[in-house]
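Okay, so here's just one chain, in structure tokens, the form predicted on its own.
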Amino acid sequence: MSQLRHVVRGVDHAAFPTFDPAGTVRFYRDVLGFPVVHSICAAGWGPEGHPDFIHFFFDIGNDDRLAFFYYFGLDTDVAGHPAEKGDVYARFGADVPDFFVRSRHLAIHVDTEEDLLEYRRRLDASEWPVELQIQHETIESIYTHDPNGYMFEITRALRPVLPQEDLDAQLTIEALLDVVAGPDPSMAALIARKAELIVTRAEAWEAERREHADRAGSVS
């Protein structure tokens, strides 16, 4: 488990390329209501042959921003061409399952069901209606695709995440790292390894619980 000091304060911005800046602005500014808060006009930037571009940012709350790059004169067919460089997860063959493709998405959260349904209303009245609304585990989400084909999610918490769930997440990831280092990773192997970790640490957890109870009793 990491003991490093946690000092970051959220997302400054997440950035994506777009071939449809007009649709992107309509979706995020005009439909969802995210104001444009910053832009960079880069002319003659970079090495020889680099196209001029604009880098523009939407406010998504909490001082976080969502940004896009639009490159002037870039052939839109470049997105469909196979390549030998770049992010391998941004290119998918016909044999890649849809669930894997859809797993790449951006999720933005709101506080209440009322807020979530307001965004559903805005999307359903637009060119990009909600494709799915679902409750899963501790959240409820709506999903659609933005004008660039990126999957976009807005979500709300159904209940607070408990400290026990934080501990469970830490154990799950520790077990996962152990399992994927082996020859045959599977869900069954992960669950078995997680159970082993729980058993080996139960005594220490119980001792810690008793110590806290004793301290609380002495204070009272």
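By rigid core we mean the largest C-alpha set that fits within 1.5 Å across both forms. Positions refer to the first chain, counted from 1. This one's a predicted model, so the numbers in the text were calculated from it and none came from an experiment. What changes on going to the form predicted in complex with the partner chain:
- Once both forms are overlaid on the rigid core, the distance between the two CA positions of D12 between the two forms is under 2 angstroms.
- Fitting the two forms on the rigid core leaves the C-alpha of A202 displaced by at least 2 angstroms between the two forms.
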The other form holds:
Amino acid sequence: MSQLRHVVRGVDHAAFPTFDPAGTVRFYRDVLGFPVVHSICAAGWGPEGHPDFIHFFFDIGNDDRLAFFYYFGLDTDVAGHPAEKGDVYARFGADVPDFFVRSRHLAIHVDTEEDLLEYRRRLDASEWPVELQIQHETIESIYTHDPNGYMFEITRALRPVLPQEDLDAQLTIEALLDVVAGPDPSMAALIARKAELIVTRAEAWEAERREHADRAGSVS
Amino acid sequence: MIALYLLDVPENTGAIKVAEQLDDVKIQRRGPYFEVSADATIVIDRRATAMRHAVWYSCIAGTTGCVISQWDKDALRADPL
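Other form of same protein, the form predicted in complex with the partner chain, not the form predicted on its own:
Every component of the complex follows; first up is the chain already shown.
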């Protein structure tokens, strides 16, 4: 496991192109209520042929920001024809499976069911109603696509993450790295490898946790 | 012996309760995991667990000595290799 100091503080900004700044502002600012907090108006930056652009930012909570680039004069089908699957950044042929197209997305966190349903209400009253509301393993999410075709998720935790889930994630990744280094990666191979790690590690992990808890208990 | 490993989280309780009722199946702890073991095939009925699909399809953390030959809306079946 990594012993490197972990000092980062979340998302400063994630940035995406848009050809529809009016729709984007309606969706994020007017429908969802995400304040506009920063913008840059840049004339012909950088290498030759770079269009003038506006870089604008929405506050998505926690001091994190979602940003867009609007490039003046850029052709809307620079990344593919708008009738194709995908979003304005990436277009895909009809043969590309939907699960793959939808795999890259942004999920924004809320703390409560009430907050999730409030955003559902706002979206449902807009041009971009919620397309899906679903409970996954331990989260509940709503989904829609923003005016740029980007899949947009808002999610809440159904319960806090438990310490053993961190261990489980570490064992999963260790098993995954072992399996993808081999000739024929598969779920069957992964869970067989992970069982070996569980047998050799899980009891020691629990003993160590108990020891920490006892020590903390004796101190208090 | 074959074994299935499930993490001890609330979502997996249904599967453990069903496994506890199975004949010739032994359940013991391996740290924060349940080890569900047997000398022959293990079949867990999905409906009896009352687990939601998303939970059902992610409940197995590990397998020893077996292959999962069925994992669908009806059941999970692990057969000896």
